[in-house]
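The form predicted alone is given below as one chain in structure tokens.
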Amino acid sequence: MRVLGVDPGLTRCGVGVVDGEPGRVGRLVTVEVVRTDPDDELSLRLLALDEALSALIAEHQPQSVAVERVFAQHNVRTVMGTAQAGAVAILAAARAGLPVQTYTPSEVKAAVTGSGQADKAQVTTMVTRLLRLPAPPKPADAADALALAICHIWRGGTQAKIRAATLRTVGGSR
């Protein structure tokens, strides 16, 4: 399965995109930060935003998207930069025909640390192990993209495997 995640933010965003199964150990594809001017407009800003990433589902192909979902912060204006790149994130994938599935901070981290507390040093240097990196990915924001396609990797790969048992028992019950 190849899953691009995205860290969303207003001025960077973390994208990644990786290969893998869950279980198992995933190849990194492409990690990147996708950067806008704080003192351009919104709407270049959002726009430009949109073109990075349409132009990266586009080059790498994944099956999947993985978005953080933004929790409440205490700066409003943060939280409605983070919101707004999710969108565009979330809108793009739709635009490809991808299906999206947004995760928690505490998600991402428990899923590649084993604890839902990490901090980003230790999310960081999973993500380096996890896929066998030579240096760990900077900044911050290219790490937790990679970690967001970890996620679902393993969660949401999973998750679709029991659905898919489970539409095949009962729909082989009737």
Contents of the next structure:
There are 2 protein chains.
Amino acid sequence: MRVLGVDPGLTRCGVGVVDGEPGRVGRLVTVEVVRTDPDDELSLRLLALDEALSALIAEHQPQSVAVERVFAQHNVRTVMGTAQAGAVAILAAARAGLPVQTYTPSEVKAAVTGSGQADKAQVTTMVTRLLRLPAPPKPADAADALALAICHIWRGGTQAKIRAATLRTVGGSR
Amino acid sequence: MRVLGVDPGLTRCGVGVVDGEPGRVGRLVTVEVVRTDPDDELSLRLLALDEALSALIAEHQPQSVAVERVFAQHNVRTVMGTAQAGAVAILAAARAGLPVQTYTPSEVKAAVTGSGQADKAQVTTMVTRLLRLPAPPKPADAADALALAICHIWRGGTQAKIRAATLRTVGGSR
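Let's see the other form, the form predicted together with a further copy of the same chain, since the form predicted alone is already up.
Starting with the chain above, the whole complex follows.
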């Protein structure tokens, strides 16, 4: 199962691709931060982000995409840019025919650290450990994208297992 | 000058195409509301909106696109959907190679009614009058998209006139 995790942002958009299966050690495929210039027009920034994400999907062929869900409770300006970048990411995945799932920051933190209130350092430590990386992923803010991908693999796995177990039970009762 | 105006929304996205020149009566080319189903997944809704807007651009070949600028001061849920729909509209225009301009609601109201505090009925009345329509545009909430297109034609015209006047002055002083 290959998953693309996207931590949306207009100026810095974290992207990470992870191979993995629920309950197994994952493998880092690629991790990077897509940047767009704050001095450029919004339309050119969204276009650059769309092209970078579409190229990444074409190159690494993930089977699904996990995007962080955006809330409008913090800085208004930042949040609008994040919502716009998130929309571009979700659309790029949909246009490539890939299923998209969104997760809240606390769901992601809980998935990789066991606590929805974990701080950034704790998330980075666990991502480094779970993917057996020799050093924390760089750039540092790309760790969240990998955490999203790991969260999706584990959640997807849980759901798939429940589905499989249900099917077995149904099958056994026949 | 043919302009596509987009009043972004995830459930209802107003779109209107107007032909016009600054200081002249505009002509309505088309007006409609693109709807997506609130029960559908977000990725499918953004994809449906992208496809509808891209088809509209391909069919009517506008030369530029005006999109309402979104603020995060009102209902949080609605605003996130509006920001996402706006991003899809801006990206669709950019992918078609068209220049995009955003306007605040009060800029649009001021452009068509003379007051940035005008209400919806006043905007609809003026759009109907300015485009010499026999009746208010339907659906009713599509009037804002037409107001955006009219605002853009007039603003673009004003800017073009100032530029032309500046060039004449510069030329005359030589």
